[in-house]
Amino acid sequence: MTGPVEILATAVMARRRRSRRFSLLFQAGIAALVLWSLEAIVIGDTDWSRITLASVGRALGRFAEFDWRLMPDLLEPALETVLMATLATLLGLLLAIPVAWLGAANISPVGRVTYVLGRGLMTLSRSIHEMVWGLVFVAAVGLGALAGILAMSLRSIGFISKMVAEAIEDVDTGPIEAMRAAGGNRFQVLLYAIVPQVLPVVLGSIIFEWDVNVRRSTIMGLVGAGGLGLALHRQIVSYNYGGIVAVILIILGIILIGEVASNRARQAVL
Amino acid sequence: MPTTTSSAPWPISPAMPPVLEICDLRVSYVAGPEVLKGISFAVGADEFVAIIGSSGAGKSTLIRCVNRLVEPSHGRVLFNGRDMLRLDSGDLRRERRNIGMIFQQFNLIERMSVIDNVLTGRLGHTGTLRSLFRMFRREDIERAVRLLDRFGLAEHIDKRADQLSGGQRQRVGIARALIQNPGLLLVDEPTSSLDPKISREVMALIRDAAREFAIPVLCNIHDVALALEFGTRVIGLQGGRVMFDAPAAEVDQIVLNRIYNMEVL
Ligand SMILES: Nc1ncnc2c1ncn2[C@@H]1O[C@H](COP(=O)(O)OP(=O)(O)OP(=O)(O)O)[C@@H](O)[C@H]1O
Ligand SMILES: [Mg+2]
């Protein structure tokens, strides 16, 4: 006898099959693909009879030296480095405010207009490497950290006013309906009941991007916009391998200090 | 029950004009059936009304058209005789300076200061770059402060509100609405957030307040036994609709079972 239970349960099986049966496709489909992108891209592409184990080895061998007297010359450089991150970031920051104001669709000036432009400012400024920028912007203002700068400041806009925007659409209504009740103006209700509710995303959020930003102006000076960069590249062009093992480890070195700087902040803050 | 003990101050002496007046008043929210139908009364001076109903009534609806946090589709809504509704959005603002508002969760700002939450009240007479950097005037920080004190928080008033309790919370909230100096308090719920002693506690500082600075008060409260004991006056509504409008001391229990249509109680 089959009851209603006995039915149902049927059914659930069944589901539960087909469900099963779609998953497995969908792994089988994966791995297809990922060993047909490996024949393709590396399998095929690689001259591998100019790799030997000696080749290889003397490779390496080269990076195990280090240049010492490079040294005292790196450090103004690092010290760059670390000021460009920061002001790329401060100035992200203020540049990420205004974007973040129109891409939050609670508060966004004119609605739905203002809302499309800031969202595409957003993806604009997120979806251009810094190593673009850098280059755009070392055509313009010249070679050194100004250009870095810029270049990271408008990376940074992307990341900081995409978590702000969020946090203000995600922020209690309740304190925008006091202020408004006491007869609060525009302005007013954005200081009193929306600033102090996202400022904590707003903080966490430079002290990510700051932390990034250290990375990034470590490898700047590559096109020519400012910081250790242009050391490691001249390092590169001039084979000396001792001496880009030096500029790697004082930037290894610059961005520990930056990992530890920006957690002990974020303690610091939340 | 009897009707003739009652102390209210009901009806009012035709004297002395009501502080708010409703007329007709009809509200639908975007493409949806009409939450008021037709809302008509008015509060004197002295009144301190209750409004109670069952869950979806439109309480909050209703309180919230006075002060025009919801905008009304049809009626008047005199706050002194002046149309609450025809205001442009300055004259607006102007006029929401007298209107204090408690809220059911409070709506503090957890993040500031208890004596600032309490200032937030003046903002509407603060300059936007006085408040920019939260520069109140004296005579404001001096209300502030008398107010925290005589409401028990003179100790936490550089707390942070999210370090209080939620009775003290909603008395930082009262504090907040009575330091506007307003002409008319409106309560949503004020205690359903908190427990049974405390919340017999904020309605009676509520009152007293009112009393005190003959403030007229309407308030919405689901529980019937606070509404009874601390209204001068019921209006009960359903679906919309005003079903009955008395003094509280003539409320009985048949008419509460109408309005509640024998769910709640
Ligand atoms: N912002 C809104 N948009 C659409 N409909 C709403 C909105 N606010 C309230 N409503 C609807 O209006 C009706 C009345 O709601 P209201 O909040 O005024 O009732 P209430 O009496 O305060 O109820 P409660 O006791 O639950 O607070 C309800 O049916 C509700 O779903
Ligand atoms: Mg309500």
Given for the second form:
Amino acid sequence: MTGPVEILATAVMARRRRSRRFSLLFQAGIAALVLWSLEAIVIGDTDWSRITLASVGRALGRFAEFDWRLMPDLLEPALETVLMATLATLLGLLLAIPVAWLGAANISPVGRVTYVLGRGLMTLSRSIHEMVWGLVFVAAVGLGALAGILAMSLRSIGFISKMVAEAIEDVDTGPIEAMRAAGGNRFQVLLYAIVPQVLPVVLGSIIFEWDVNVRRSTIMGLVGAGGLGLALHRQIVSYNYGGIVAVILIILGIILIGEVASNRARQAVL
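Now that the form predicted in complex with the partner chain has been shown, please provide the structure of the form predicted on its own.
Shown next is a single chain and nothing more.
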């Protein structure tokens, strides 16, 4: 005679077997989709007859011809790139603060309405590529660094505001309740109970976005927005492979210097 314990154990085992079969089928489907994508995009859409060891060697050899003569001419674009990335990050931060305030569910001023508005602005900023923003601002303000700064700042709003808003939603409610119990208003609660908890996230987001904006500035040059990107575009259209390598190394050096500086700034602030 089968008891209730045996019936329950049998049901649990059957459910586990069904779950295991579904998991295996799902993984097999994902693997099949990946293989089909590789065949359709990589294998079927590549001219393999052009890819030989000799052609790869010749291409790498062109990039090995470093153009030292270009280095003095890259100092001013490098400084412009750093200033563009810094100003774009700061402007993006200033614009992201109210968006994060609207998009954080626990402090959104008018509840669901402003929460949806804030999240919509975050999505809009992240959905439109910086190249598109660059084309818009080049048409609006003309060629130069200003168009790149505005484009990168709008692109930065989405990431910074999303990270800050999610950090605000995950804060410890103890300090908030203590501030409210002591008679603190909404601004005091935000300033003394929430900001200290999200400050590391804010600082980390700023540093990461600055690093990303340095690389974005190289793309901005393709639409005439100045900086090292414009210098890189000129080397590409002139087929100066050594100049391309020189610009890339300057960009790498800026990012490495920024990484060291950002680590020291983080240690000093935190």
